[in-house]
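In the block that follows, a single chain appears as structure tokens, in the form predicted alone.
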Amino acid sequence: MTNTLTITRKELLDVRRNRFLLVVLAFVLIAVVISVVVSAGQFRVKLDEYTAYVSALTASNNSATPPPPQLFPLQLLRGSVEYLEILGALFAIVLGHGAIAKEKQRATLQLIYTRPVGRFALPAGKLLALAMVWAIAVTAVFVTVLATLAIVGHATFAAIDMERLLITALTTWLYLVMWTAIALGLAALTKRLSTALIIGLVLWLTVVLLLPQIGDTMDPDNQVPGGLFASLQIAKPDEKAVLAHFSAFDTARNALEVSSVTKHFERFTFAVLGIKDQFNQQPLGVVWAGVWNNAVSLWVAALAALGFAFATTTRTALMRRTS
């Protein structure tokens, strides 16, 4: 334990010194401010649309008047999500490759393994201090994205809302550390660090980017926007009786899409979030009930992920040369 705490203080003072997690933060901070901020504007003009639409009734006289468009702050985070799920992914395998890279073009293991360290001190007390350096972070982007709420979107945060941002937050948190963790595991496992680095962008550009996007391709109803059978007007209960002719195709596009962690993860927090209609204002034990299979998915990958870094971060593999 004590190894694993030496390592762990060893590794947040090489964090603190590299400004490349702060440009990293300030990135990420911006994009997700943006969004937030888009995504307020484009209420706005939906507000000033219905504005204008109900005037225009007022002066025809007409006393049918449509529902006011209502804002669900939460909803305005789609965006923000979108970001930390993809650049949030590139990041975290960039900075756990590099928590091992660095001990190897030092020549720092040898110095490291002169001492009694324990079997699992080195990944363990790396993978510890990275874990508390993405809680750091996650909370900083998630204490900006709700000051931005509040000032930009003039939101209001009812006890409930909270709890879904933290659940939303320790997910994101989780994510982040597989991430880590993978990218740790096989900076340690390949004998070129230049391999691992490559290894590690080709699976989160499979994972994260091509399956998902491939998935929601094959998906009719996100060809329109809003949605093909909104547009068409074809009420629920017609929707699945069409979708019940296509059941083959939509098992095996849905069976794509969950192949990848990242739409696990996506849906999950969209269901939490309430950006998903069908749970949005729902209490979390119905969004609980409709995807917790997505956040056991999610809770598996991240304990594989865990579980090959500790296995493939040995003295062994680490000792090895490059060639």
Contents of the next structure:
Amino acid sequence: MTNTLTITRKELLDVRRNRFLLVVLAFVLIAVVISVVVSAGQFRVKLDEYTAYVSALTASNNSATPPPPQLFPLQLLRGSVEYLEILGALFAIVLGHGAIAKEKQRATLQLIYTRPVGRFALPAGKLLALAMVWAIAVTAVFVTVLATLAIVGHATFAAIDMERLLITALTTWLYLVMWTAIALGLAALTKRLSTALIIGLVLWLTVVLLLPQIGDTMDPDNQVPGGLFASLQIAKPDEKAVLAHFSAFDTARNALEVSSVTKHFERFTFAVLGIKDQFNQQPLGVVWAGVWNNAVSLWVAALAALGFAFATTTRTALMRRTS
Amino acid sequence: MADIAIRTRGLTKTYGDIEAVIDLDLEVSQGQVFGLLGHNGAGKTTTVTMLTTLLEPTSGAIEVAGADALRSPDEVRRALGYLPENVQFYDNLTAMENLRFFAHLSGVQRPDDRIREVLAYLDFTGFEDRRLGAFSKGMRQRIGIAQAILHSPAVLFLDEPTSGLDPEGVHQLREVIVGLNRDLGMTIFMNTHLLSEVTKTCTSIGILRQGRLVFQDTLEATRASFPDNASLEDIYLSFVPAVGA
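Let me have the form predicted in complex with the partner chain next, following on from the form predicted alone.
Full assembly next; the chain just shown is listed first.
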């Protein structure tokens, strides 16, 4: 345990002084803030259009008052969550890969392993440090998002909103740690570091971008902006009746989507934040009943990734591949 | 007879069909500076990685400082110091932070005091708070030696220690190696193909040829057993013919 903490301390010090990583984390932070500002701006435009519409009605002596657009601040986080799931995963791969790559390239692995360190001290120390780095980064991101929503969106938050944000932050942390562990394991597993990075990036491209995108493209409701059924003014029960005729197609589409752990992360966080309309303003119990399977899938994937990292980053395995 | 610091019996390492080290029987007595010579690819680095417990042999036995490397590897690790070829350390960390990290891993008590003591012994003070990114190859090599002796090991393994050093760096490192052996009685095992270094630092030598130990003796006995004025190069080449010879 002492050696694990020694490795953790060294890793944290190294990361803290790594300018490239600091720039990368700052980039994520800025991207997330910009997405919140843009979303808040879009809402204001919607509000202005509503005000103009009501003024026009009043000017034409029409007393009808349509319901104003409602602001659900957490829904403004859609873009931020998407940035974290795409860019965050990419940076997690770079971080995890670098943690092992630098030891291999600098021959410090041989120095560490000629010390009486435990079998799992290296992966445990590295993963603990990187998990702490992500905890700090995710906290910074969500605190900044909260501040941006409050300042730009003039939003107020109830205790339940804070709970939803906390759950989302924890889920994001788990998701990023998972990608870090995968990259760390790959860097330990392969003899050539470039091979590990390429495999990691192909995995990222497939799981984070391709599979969810193919699933989205196959969704009939996504064929028209605003939704196919909504634009055809088809009511929800009728929509379900139509889709019942395409159940095999929809099952295949869904299977494709759920084969991506990123989709599980997205479905869960979108539900918790109420970005998905069916879960908006619903109690957390209802949300959990609807998306618990996504949460479990994410946890299983994260535990499998950690297991992979621990299994590949042992003294015997690493020295076999660096000799 | 002096106690044995390093002993191997039938040590063999194969990678598929390739035999890197074959049936190596080696003995290095305590207090010796042993130079393992051989062409590139002769199996020197494979031998040292097995002796330092980094690589499991295919067969055979290893004993370092009286401990069995296969049964009690941690005991061997506590008794050895190691400086691999071209080690670069962590550029973002200062010399002190780098050394503190390895001191903690080695279980050194009061690491900061010990680091200062070792750096003073190596005549390398005043650089503790500088990051290694700004260090020359020679300075890094000193830090490398410092990390290897922090825990006062009985045996020090050096893999091509003069590789990439300028003549001044080579001279300084030679002084350090000789000093460690003379002042601290440390057994030193080094891989090299610089015969001039062997002449100036080693007390005994071994010659590896295609994974096999073809010669081992003290430097003094080696010279005595060869015709007059035979240089170490002549002796070496008589065991390991030059490519194309």
